[in-house]
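Just one chain is shown here, as structure tokens, and it is the form predicted on its own.
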Amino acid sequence: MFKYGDLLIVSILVGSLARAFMLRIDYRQFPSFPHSYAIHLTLGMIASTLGALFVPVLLEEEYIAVTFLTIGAQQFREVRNLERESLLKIEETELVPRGSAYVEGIAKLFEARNYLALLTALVTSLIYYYLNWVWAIAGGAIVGYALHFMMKGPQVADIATVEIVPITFKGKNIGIDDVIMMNVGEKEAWERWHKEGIGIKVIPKDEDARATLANLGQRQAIVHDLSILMGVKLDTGMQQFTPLARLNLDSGTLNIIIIPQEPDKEFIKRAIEKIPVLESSERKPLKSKMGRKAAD
């Protein structure tokens, strides 16, 4: 193996950096801490030794280290679990809940992030052995990108259009439209909603967004997010000011006030624009025969 001492150094390097360029903390933090960052480069250095070996390991014919490699790139789903765990202890502490639909999601992402690690060592050894370390570099920054690229998934601006409307209110009731979405029995709170409370709708495209925004995981991230990013005047004890995200079961519109701590009404239209539509959550009901046809 040593004879493969350079095709390894440049093939682990590329993996690792191309880990490291999809590690990058955000308004979702994970991961949040100096430790969690080294948990995960060095599992993406990991994954990167894994790819990187495969090539020599297949030169040498020493098949029965392919089964090693296999077995230490199934350990890579306990990176799940991993994030899984770690994201539901947080959630007890989160005004807005993700959803354990967010939570899966961004536990699969963790995961497969190392595979897409593997397979940029993998595709960096095989230029090199082919070729030299300059294309194995150039070769592997590409395939670790466009890997990356693949990876992102629709927003809500892809399924649907966002329209910033105002609240209505009916004595007690607050909603939007028809739309009954809370009953304020509190003159404070009914005056704090009246004065700052914002309402959005947002409107599905076609069929298979209505199918998606039904979806309760997708609602909770929607609102989760939105919380995040444009804040929320929110605490412990104060239920009466949690936003909340409602179907317009006529439409598919859904329906969603808030009492933001940033009232910036285009900010809030584009940030829910950029909200990412889960995987677990999106639905295509127009893909079937059945589904078209119901559309018609």
Contents of the next structure:
Amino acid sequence: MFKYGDLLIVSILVGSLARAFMLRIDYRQFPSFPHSYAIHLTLGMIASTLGALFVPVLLEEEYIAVTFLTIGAQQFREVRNLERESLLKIEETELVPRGSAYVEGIAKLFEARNYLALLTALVTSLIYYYLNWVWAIAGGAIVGYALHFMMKGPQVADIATVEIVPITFKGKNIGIDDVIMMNVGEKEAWERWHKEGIGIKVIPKDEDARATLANLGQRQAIVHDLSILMGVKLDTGMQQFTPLARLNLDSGTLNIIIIPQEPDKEFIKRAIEKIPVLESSERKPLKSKMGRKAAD
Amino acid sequence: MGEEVSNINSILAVITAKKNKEKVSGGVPIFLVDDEDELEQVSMLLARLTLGMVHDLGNGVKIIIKH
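Can I get the form predicted in complex with its partner chain as well, since the one above is the form predicted on its own?
The next block holds the full complex; its first chain is the one shown before.
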């Protein structure tokens, strides 16, 4: 075997597997074409190779070669652009769009996961150098899993409680409680809302959650994911059936109206609870002194 | 040049009964109809054709808006 061959192979393998492991978990947010899988597995392998090369390069005292890490970083930033572009392009074909905040979140995640693969490979090669291959694989797996675990953000269930409520009808205006959300002038549409429409209240647990739920990107993400998970009776040119998410200005409660394909209340509730809180939408006013004082 | 003219969120058409003629005027296409059924039918068709949505102003006047 060539010099450092074993070390490289073990680290690249563990790094690539870590990347594959993260892809598998991600099925819901990812448009899972086999080609996208191929792209991301290959990029993950390239990232792991970069990470794995780090130790041999230092051993050979070729310090200048460390600059290849910066080239790698440059490449992975490209990944983010690629994901963002393709997701924004298919956005036009979505009945309920993801919203740019959600797209940005997914793009960022795909960039970050390459760095995670790189770090996993780097740690594996370090352990391999100091101990042996058994420890290297075990250590790499633990690091890969730990990194992935740390990247998990909160879900809606962590910041709010979800309630299924009936829609209120005031003449042609429909909404939830006192909040008017839509004016439906068409009899047929009104009857469908009356018969099949479902109202959902997402009640924030504290001021942080309130600010987060008020974010338009977060609302769109909730509506998009809900429409994917529960289905939505909607077609192009049928704007009267668009699911909407609007705030109750007094309480900060997020009200959602939707005509789902599957009117199973229990699972609608659970589906919303599982929806991720977007990194870019998360607000923490309570972390500041002013925010805490004002909230009293 | 080349700037796309968008009619999103503007009123595309107004539909009302003949007896409400006084209530409507302006630069938007206005459709006068005879009765409630025709009002429903015409507004629904116009909404489908313009890919818009029917709104009811509550005074017998319906408008089409594309959101």
